[in-house]
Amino acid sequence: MTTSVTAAPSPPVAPVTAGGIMRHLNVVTGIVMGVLLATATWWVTSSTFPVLDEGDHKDDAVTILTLVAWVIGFLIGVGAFVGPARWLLGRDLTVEDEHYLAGKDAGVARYFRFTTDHKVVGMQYLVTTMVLFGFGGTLAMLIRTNLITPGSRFVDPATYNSLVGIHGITMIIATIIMVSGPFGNFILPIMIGARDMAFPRLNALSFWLLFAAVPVLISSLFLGGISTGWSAYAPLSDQANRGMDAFLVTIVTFAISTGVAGMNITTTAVRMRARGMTWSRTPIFVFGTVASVALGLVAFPMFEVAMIELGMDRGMGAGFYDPSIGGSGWLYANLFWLMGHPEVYVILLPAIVALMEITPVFTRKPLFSFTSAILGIMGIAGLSLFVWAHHMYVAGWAPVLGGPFMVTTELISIPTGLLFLVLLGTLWRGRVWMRLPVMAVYALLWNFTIGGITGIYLSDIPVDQAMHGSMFVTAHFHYTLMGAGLTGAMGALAYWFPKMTGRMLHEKAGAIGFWVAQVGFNVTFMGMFAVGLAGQPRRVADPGTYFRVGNLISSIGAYTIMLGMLTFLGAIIYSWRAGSVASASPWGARTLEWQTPTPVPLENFEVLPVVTQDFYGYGEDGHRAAAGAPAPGTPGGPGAPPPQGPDAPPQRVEVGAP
């Protein structure tokens, strides 16, 4: 007799869910998360304190760890570490979690959490850069209504001074960001052919230090303001309120964001290019957001070093800057301002290459002497670590060294001007395809050449001696830093918002809003000029009947300045809901980013794409311009999609196996 056993059928196996923890992790678990350890934070140091306090540090300590509490404490909760813990753990991702990582079907979803795609963090950036000039902005107006009317109490000096002071800084910080996070994240990954960025989740982490320093950045409104104006000189940052608290947080938070963010961004064009694209075959704006941010890299840890020698003074009692206990007030200036002017250029080179990609899409003309453009690049990035003492030549600190530094802020003109003409090259003589994008370069170089031959009066010390501390050097450095550097950006929106939106930005209501502000951010600078040049001093809530008419005019500008920036904002929301659906390539350019399908599928390129030529070979359909060919946006005529057919010439870019 035999007996037959019959296994029993096993369970069935639960599917493994991707994601892990990271499903259940959000903005909103971070914002909890780092309210509760702040809470913590704050109620473990108040109740030990007392018993370590020897001086009246207590206050600056306790407000310092409790805003770094947060932002750890919200880093924790919107999963920043849960990859690197996997890992020690011996459990690293697997695929299906870093496609969930990537927002893979996630939906609108995938933009309030930890999400790995460049692509979403680069909208991301966008619209946070966005809240910060809305933020910026309103602070701004703040300050112009104040100043409509000699005497005026709609704050009082306090108050303005501290307005002054986070307007400062918010739109620093923005305009830092406004080109190479945005584009540098979405754009330049693609324009390279890579499918993403180098190190994907340090890439995220870059965006959430950037959120997560906005409501330290903020708070300082609720702890006695910044009083001291964004520079934060010392020893009167010492001396400051818990304001300086919140200031110093952010700085140190923002400074390792970018650090990140450079690092990476810099990593992915060195190694991440498509086979055939060859520096001399590497688009433009790639240059010139590699350099900005490996600046960033070297400038920022100064200011970082200077916020944290800050926290140690205030919160320990260290006295890196107080003297009479063998501290110097030099010491923060020269960290300072070795961050502060290479900043400028931080802030200006993705813009102006970012109109540099543009100009020759309009023109149809190649863009004029690419290796002027990278001299100019590389002198801009080099001469720059070498002038910041002329921020400090009324200060007295080593007079003996005016001169030399007189000499290279002069000589920083001439790699500028490279850039300039490399511009001015690519328009000459081309019918240009007159559209939202190219406008902003024409009003870039306007107002980048008043910005710039006033910042050549005031290198000369003499001169300097005279309009420090004024409104003309206010005037300047905004039409340095918005006039040009905002502007190109407003350009570059316009340029790849199809690609990054799927829509068309709506062409007539955007256009009217740039003009607008254009008109009015002229009125109110030339307006400050003049106050300027007649003795206005900076910072000053109540300056006197003297310069009311001046201060009139710049009000109505700021305003004007207002209307147009709301209008050209109502331009986008309006056309990212309910624009015209973009093709692939609107402006029919040549760079990879134009080749991918629209919306970018998440890993950008099916097959790897494969450069065999430049991507700004545009010079028949110049020449053919030149001669009265068709007019631009026509089929063959200068803006028009490249020519399909047999009969159409070689494309500059070949799609293949890798």
Contents of the next structure:
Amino acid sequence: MTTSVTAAPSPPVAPVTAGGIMRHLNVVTGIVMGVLLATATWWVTSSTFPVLDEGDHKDDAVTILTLVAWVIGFLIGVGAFVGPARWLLGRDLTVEDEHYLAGKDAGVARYFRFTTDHKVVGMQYLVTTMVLFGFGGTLAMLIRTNLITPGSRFVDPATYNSLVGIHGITMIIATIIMVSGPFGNFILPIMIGARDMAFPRLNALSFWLLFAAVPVLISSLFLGGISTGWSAYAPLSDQANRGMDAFLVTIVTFAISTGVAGMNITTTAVRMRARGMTWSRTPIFVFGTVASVALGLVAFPMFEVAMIELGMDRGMGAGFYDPSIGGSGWLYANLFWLMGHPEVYVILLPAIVALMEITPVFTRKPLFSFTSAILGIMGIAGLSLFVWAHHMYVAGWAPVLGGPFMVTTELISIPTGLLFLVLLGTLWRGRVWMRLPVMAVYALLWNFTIGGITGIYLSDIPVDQAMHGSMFVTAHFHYTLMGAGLTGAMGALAYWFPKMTGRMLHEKAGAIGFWVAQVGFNVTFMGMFAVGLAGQPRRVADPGTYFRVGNLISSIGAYTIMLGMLTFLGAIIYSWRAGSVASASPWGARTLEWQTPTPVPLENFEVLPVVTQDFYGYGEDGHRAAAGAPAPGTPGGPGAPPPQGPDAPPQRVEVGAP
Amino acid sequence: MSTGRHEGQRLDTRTTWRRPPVLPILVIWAVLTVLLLLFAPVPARLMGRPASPTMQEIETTVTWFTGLSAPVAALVWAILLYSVFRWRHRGPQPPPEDGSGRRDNRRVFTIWVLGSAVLCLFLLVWGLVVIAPRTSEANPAQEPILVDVTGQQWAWSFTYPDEGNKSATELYLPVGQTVAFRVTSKDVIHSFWLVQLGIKVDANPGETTVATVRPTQIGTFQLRCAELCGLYHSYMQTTVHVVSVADYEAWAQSPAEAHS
Ligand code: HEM
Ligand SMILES: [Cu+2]
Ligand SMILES: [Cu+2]
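And the form predicted in complex with the partner chain, for comparison with the form predicted on its own?
What follows is the whole complex; the chain from before opens it.
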């Protein structure tokens, strides 16, 4: 099939000129430009900046500016600024240019340049997420290997601290993008019946900003590592080595990337929904993803500010966090957690709503209590802005505020409970078609119960006094971030894999990998709860002999996770290349992304859909609406009519494109 | 829960809760609840024998929270288990028929929200009531013994203003007396954690934070740093000796070096 369904075949000369200078720019020119600009900046700054007496700020200033120059150079080289530059020159893009930018007929090359098609961006995010997980996971294995025996025998404490810091921030970045990146970009616009995102070029920009941040993050390995943990508490981060400069440039770049992506996704969901898709007919995945990225829009600027201040401390001796000249570590801690707590829900919400999309499909039932889902999402998003100081109960900062923050924190359990109600209510009495995507629902509900309950322990101030800074906290948040978040993302990947790659994910290998990882996960973090309760602080290279058994158990669990994840990854890679070909709608789901052919054509729909009811109408009027879903392996073919049985209710009317 | 037509719409005259799936789920729920209740004392056991009323209180709270969350977790898991074993549809194709089209259930929603609100209220009251006496402990009947604690990369040091500014690198405390720690740091943030006594407060450069505790067990305990503070963070620990009042007096009189 061909991907061009939108325009008449272009005249043969058009491709030669379309795109202008963009024809010559791609990731390679980006890297070259980035390296050139970084080198030039390094040379200029290190030969001109003075060395001041009262501190060694020069190295840091040079490092920060060099890394920033890399980011800017890369963006220039990849062509991110060509669009704005052309506007400034008063030369707007032609239709051919737009098509060129969208990667029309460009094959694999379009994944390696500044391509605006949201499906390309989604794929780029997917691969980047997996690379980040691979990197962060490798570091995790090194950490757990060191903890197999007491005495920090595998690596020295300095290396250990760096591993912990880089692991932490890598995983945080990966989990933030793991759902809203790949699926928020690839799936969401199709799901709402749009031809692309609201701002396609900003979409590409958000990805390439992220891409530019990855080498900066990795460069920290060679600049002494991130020795402060991902929370980078000041003033420790003021005095840390130059890995910290890489850290802060990574964060600032990433925060801009999420800001751009957040605005884009929000605008898309608000403005570009298909005709007839009222809010009450909008799939829950859209609500949750928008809530997540909108929450990020509020939260991440805090981190950005905190990091800019840190950069000024390190590069110019500004002293924001230096108590000896009037600064305060509490300022940093507040800014950090103002981001930090909302961020955990930025991570969790898209994963949960993806599963809310999946559950009705595999139980053949409507989503239970749409209202609860909305209330839960809004309640969580709202409250999560007002709980940050539960991370600072023992900081000594404003002890009188402990009570109020405990109240807000514990109130979150009510909207969180609503999310459970929605999933359980949907499972209730449903004939569950037990495929890989829905398995994630079971795993998530198991893990998230434990994660949520242990969160309640921590929200109690006296208990937190014992638990704060211990492995108990580490176990708690892995149960939520990994047990709930990553588990949900794996379900989402299994679910949308056929649409995105055109092939079915190998069910058996995928499921084996998934469950091995789940078992390993529970072993690892149960062991971690135990050593935490027994008094092992987190982030210690050498916990001591007292905790030997618990740590050994955790490490065995970690190796089990690795086995499972590698199997899952193997299933993905195998299926992507050689899996059985997927039909347009292998699950018989109703949302719009399944009503368009696979592979999805350039502008998604030949005719834009009109929505007349929501997408959860399973079992209504005794009909089986999605009857005739072709068996996996039967190609749907281009323009295959959406699966509708003869007796299916008229759920959508298709009208001609404008 | 659901009163919907299902399973061939057999006429079943039993009351809702006695009909499947409710009854079997209730049974699984009861079993799981009992198991979890049996598990409830385990976390406190892992935390070790409490060496102060504070730690005692914490362990009680942990046990209660575990006990109270037992039925909640059991409910979620009971439905999951039942669903896996009884509602599972096997095969490469979706089930031939859709499930019930029911989208909502007012009663369940109401019960759910009220239930979680009551639990939440309980947590709040519990938490706030426990904090209340803690704040008033700031001025107890008996003057607390003062200890100035200083963290620095990567060691702790203590001075006893009441004992002529005697200084030490291991902590000595008399049993049964309230001690107030004034905690600060010379460089970065550390966290002063008396593990078995159940108190923790950050040591911030340029600030002094306070924590009080009354040790009730004679013995040796751990002080560990609980905030990553750089290279040797994991070795930033020392021993806490809780001794009889007489032994404490003797120690306090001894010359500064004699203790280590
Ligand atoms: C059910 C409600 C939850 C409550 C009441 C809760 C409570 C808490 C509390 C009080 C802390 C601070 C512990 C400490 O450092 O002393 C904490 C830490 C944390 N929680 Fe939760 N939590 C909940 C759910 C979640 C969820 C859903 C996520 C993520 C998806 C999450 C992620 C985290 C993370 C990442 C940390 C630690 C960050 C760090 O110190 O590095 N929590 N939680
Ligand atoms: Cu939090
Ligand atoms: Cu420390």
